[in-house]
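The chain that follows stands alone, in the form predicted alone, written as structure tokens.
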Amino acid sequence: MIKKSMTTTRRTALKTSAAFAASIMTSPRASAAEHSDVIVIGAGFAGLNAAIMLADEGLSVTVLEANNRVGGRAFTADHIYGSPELGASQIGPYYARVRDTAQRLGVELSPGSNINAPFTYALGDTLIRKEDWEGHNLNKTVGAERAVLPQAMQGYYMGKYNPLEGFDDWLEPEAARYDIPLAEWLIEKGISEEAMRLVNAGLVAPDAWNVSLLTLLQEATRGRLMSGAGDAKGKDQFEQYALASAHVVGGTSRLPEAMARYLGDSVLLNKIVSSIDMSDGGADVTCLDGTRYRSDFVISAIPFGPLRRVSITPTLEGEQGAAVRHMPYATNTQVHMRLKGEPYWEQDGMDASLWSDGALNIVRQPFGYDGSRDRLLAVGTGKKGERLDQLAPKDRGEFVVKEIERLRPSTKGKIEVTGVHSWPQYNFVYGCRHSYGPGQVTRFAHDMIKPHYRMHFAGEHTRRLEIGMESAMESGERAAFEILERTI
């Protein structure tokens, strides 16, 4: 159990994931249930923030994490060359909760995040420089669209026609008319057939007909209201805020590791929750290994994908139950590579990153925080990612290298695969983020976060006002406040 006080030792951020895993071991537990005031399921930003807030108020908390590491989709891949971020990386300029927690725990932040070389564009087998895009004969977009770079096409329409004005407008009843397919709205706004094709080529969702416009408008509104923080011209959402954002020195994982260290031995790894029983005035949580934990309240801070595999009594019903069963999650599969020899962009004279309308979405060439430029990251999202995930990891890496070499001959013989990662195939996560389908914001957003008997809900999928890492922290804060109100 944890107490309210915080020691200097607990403020110390860990240096590597390996060191952290060695310092927090799965505690041996007796077969009899141990009691806490609150059990938190999931040790990502949402669960850890909720646990810290409750602990600071004097409640005893146990955090059960199914994986052998904390952080959820914040995952610094220390096992891959260059320690790339597999998930969360960008601490936006207005991520107050994330920044305050880092300061409190002594975790160092540094300016800039997710900074990559500009794109060269591959349409079919043809490479196009960004400065040639507007007038190129393969640019079949129409009118003002011609000046919009492919990765910025969706943002162009969002910026021009977004009807939302406030942070929470997307949750108001009148916003329900925008809970429609993105494609339907873009067609209404006059998008050309070719511009729609370019939007689809870069989506995280399966396609523009299978993602709710409303959730995308919320994200665009949140970005716009960060007044002056980003440069939207010709850039996607990550590029816009790269320079205005911050990163965790040593990797994003260092922050959730520090949060877990603050909580001490109350964070238990390798605890796969199999059932939650709230039928007798408390909550009994049983794990796959047979260990049992008892509490007054439970916070589910895991995605709905893994929650579907947990037996819950009384069962989730109505729209809340439907949300857990049917919430779609987006695909993000990655191939990380190391560059050898002379920089290929100096050889062919083009920008080093690549946007493609082919088998890959993008190939980013990152600028290391130490000034290095010896890595590549290929990303497949949406249906492209689903197709790549049909290949075994080794075959996936080989395919990506061949595809890059085919599109960019100057890379031939200069790329070696250092790691492959798929969020849909990663245990206990099953997707890079939730992705409301058309009609699902109106149907699910309000009901799915309501407390269910003694069970409360957190996680980025339950966000209200924020986006990214900050939305996970926000959700954990909300769940903690809900429980504190019930304990007064």
Second form
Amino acid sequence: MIKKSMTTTRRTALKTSAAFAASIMTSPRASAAEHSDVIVIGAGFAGLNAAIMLADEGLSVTVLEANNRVGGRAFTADHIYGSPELGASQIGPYYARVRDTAQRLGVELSPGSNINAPFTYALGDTLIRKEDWEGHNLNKTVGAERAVLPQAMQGYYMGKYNPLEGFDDWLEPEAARYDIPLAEWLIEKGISEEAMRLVNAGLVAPDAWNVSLLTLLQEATRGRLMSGAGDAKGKDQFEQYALASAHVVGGTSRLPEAMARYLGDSVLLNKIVSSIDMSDGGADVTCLDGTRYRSDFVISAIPFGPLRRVSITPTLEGEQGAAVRHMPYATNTQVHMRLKGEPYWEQDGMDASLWSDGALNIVRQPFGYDGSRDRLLAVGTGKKGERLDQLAPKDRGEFVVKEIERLRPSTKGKIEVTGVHSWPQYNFVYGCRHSYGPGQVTRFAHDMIKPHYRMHFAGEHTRRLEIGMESAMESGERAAFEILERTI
Amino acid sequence: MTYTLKTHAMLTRRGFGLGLGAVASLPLLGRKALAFESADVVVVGGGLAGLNAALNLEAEGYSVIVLEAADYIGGRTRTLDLPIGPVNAGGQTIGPYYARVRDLAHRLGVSMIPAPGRVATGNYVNGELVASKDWSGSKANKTVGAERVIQPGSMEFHYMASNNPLPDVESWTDGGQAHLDVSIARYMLGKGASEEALRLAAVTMNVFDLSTGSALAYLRDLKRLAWGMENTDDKSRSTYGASASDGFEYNEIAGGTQRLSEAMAGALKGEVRLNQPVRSILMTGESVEVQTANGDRFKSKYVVSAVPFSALRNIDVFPHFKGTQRTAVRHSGHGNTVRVFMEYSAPFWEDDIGEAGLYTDTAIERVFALTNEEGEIYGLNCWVNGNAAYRLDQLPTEVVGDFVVETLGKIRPASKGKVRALKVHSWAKHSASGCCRHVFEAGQVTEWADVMAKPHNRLHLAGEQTRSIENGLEAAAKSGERAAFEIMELLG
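Right, the form predicted alone is done; let's see the coordinates for the form predicted in complex with its partner chain.
To see the whole picture, the full complex is given below, headed by that same chain.
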């Protein structure tokens, strides 16, 4: 293994970035590329964790981040009222790498994460209390389904019939039989037509026919660990996770920021990679602004959405090429709002969050960590989110407020839009998470993480055993180990 | 042809008006339950395809409602009104054999002008600025053998158009041509292209990249294009470089292509409903219910989807598409084009290589000179397509213009301080279409082409992605006509 002292690495990094600054000011194309052992593309959890591990082993690392901030899909919106989390927020009880990293870097964690008021259900134009759901005449589900709240329907079936036990069962050849549309499996399990409609109304994937059951089973299997903890029993999946989890004090962004600080000057912002050219001698990474970086190895720690915009030579082939090109990403588009005046839920006497089978998916009424309840968050996922995204950002807020006011007259005049955020439209990310289509786990999961010449793959989409933030950390660790083995 | 408006449509319109009035006084009931406008056919998408479908249906006496998601008519025939004059952001050239488009323009009194002449284009490749006449001997030219005399911007044409193996345009979906449904890279390598030639061709080709785009689909486009040029000696011009100076009648719509779409919309009996993105198409038994994002509902006997699959996939369609068609709607590939329109304060090109246009292997790909009928250059147009357009889209839109101007200044110092960006348009980012065109990937012609345009229940499919033998604007117009004919047969 190449052993360099940490100091050497840092010094190299410092020298390197000074040269970069100079090269931007002169003609970028003329300058010779600076060399590091490893270039990591993407400064989210996956890339930063890989970079820290490699740097700790004495390798020189350059992290190229396209955005003007680090963190990727960990994004505390300090520009929106209440500093909501736009992405990752829940640190599960068993997120060992995340918790360890926070502890080592002195980043404080606190129990509970993103807890919201319970739901009132809007079916068509009718509001239904959760207590009334089971017996309500608009509850057209059948048999045992009737007692299951709409947002918990998918989890109900997954929990009841999940055939997987071990966290890596989903990658076994026998699991291929579950790499089918979620809808197909639910029908086989006897779901009623109405329950299927409710599942569809809340899905993150476009619809139940376009998402692989197997990828959902992986999550559900790993998620069991969360749902068993603390007060979580009897709640729906989201509530269970929220209660059992912890959050980063001051916002999730503070953790990747601390990781980037640890790496120092080797993290470069505003570096949009346009090509990766690999030869026997090394890898050349060229950015949109014309700057070039050279290394022995490259880690792609970005989602396939932005990676497919990068020209890679030699070209990715076979199922790996298809995976990079076609991996679907899930939609999550948000409208953040501030509440004014008397609490509307006291006025109409119903639970404050809203689940809808209409144009919106859910409207959450979050509890602030300080106990405040003056915010609303509308989340559009799946096709509903894609449709919301077709409206201009400035029209999205107005549309959502109109819809909430229509469904819930007690909110009228009390909602002020404070910010919109769309993960599919957010640059350098293009989707809130990977979302295998039916058959794609079998086709892609093994091939897509294989090293390609000098290039290695990290990111939550390359997860093996974990979920959420921890899966990003896990993937960065794996990619770092792959490279460390090659540098022995 | 009859031009009578069916009475029930009139009644419906009136009913709609009453409904709205009633709603105003009964806000709690919600207007959805009351307003239910109906027609024989609802057309989703007010671009050339949808408008032509609507015109054809109305000409036969059927009532039609056209729903358009954007706030303007014309879809990808969009014209931007800029200080330098109207410029086309999308569909532009009218080929000599574009019968339907030409007929529509004549019938609707929309005037056409000759397509402007081509302006000389220099090269900035491998870090060197090289005039086109110096290209073959330049050290920046790293191509091999016969490639060396080909201008970089014509490289795709050199490899794809000469000795086109397709016997005719129609045969592209024959099983016999399936061996051509491979990636463009593989096809070109098979023709002896060097790696450098591939790299240069990737700049101009409007596919995602050469390793995924289908050669067969591209060969089809070029075979059709060859109609207009079989008798010319010029075998080196690029796909969209057609002009009237070649002795064929290439035209544009005076004032911009959107004027044609607007005239088509104007000839319809009802108004095209703007700002009406469709949310769901529900087909039950004898009718179709189309609901838009704001909750308005429309009822019809049939529905035409004349939007790209990149937009159709956001609509809930019941019953669902099935099998291969579902895959095609959900996963078909789409090209992107980012165009940056610029004005200039002095003819800077006279100070370097003398050519106003520029082909580059940098992030900005190509800069064209915009010329008027007198041949005067009135502006510049940076044209970035394929994967490079998606890359450029990653920058915040407000900085893209400056980025292009700055990059041009770096590679062409004479332009420094003399060029200003006026408007940035990205088809993937700033349009209801979500793309500039449909693109077949290798293998997809064989898999999808036959089923993509098949009617699904009461839904008929139009739009350029359902093209058979036509190109460009004509492909869109023809697809609308075909969908209209399909429905006429069913309606009797």
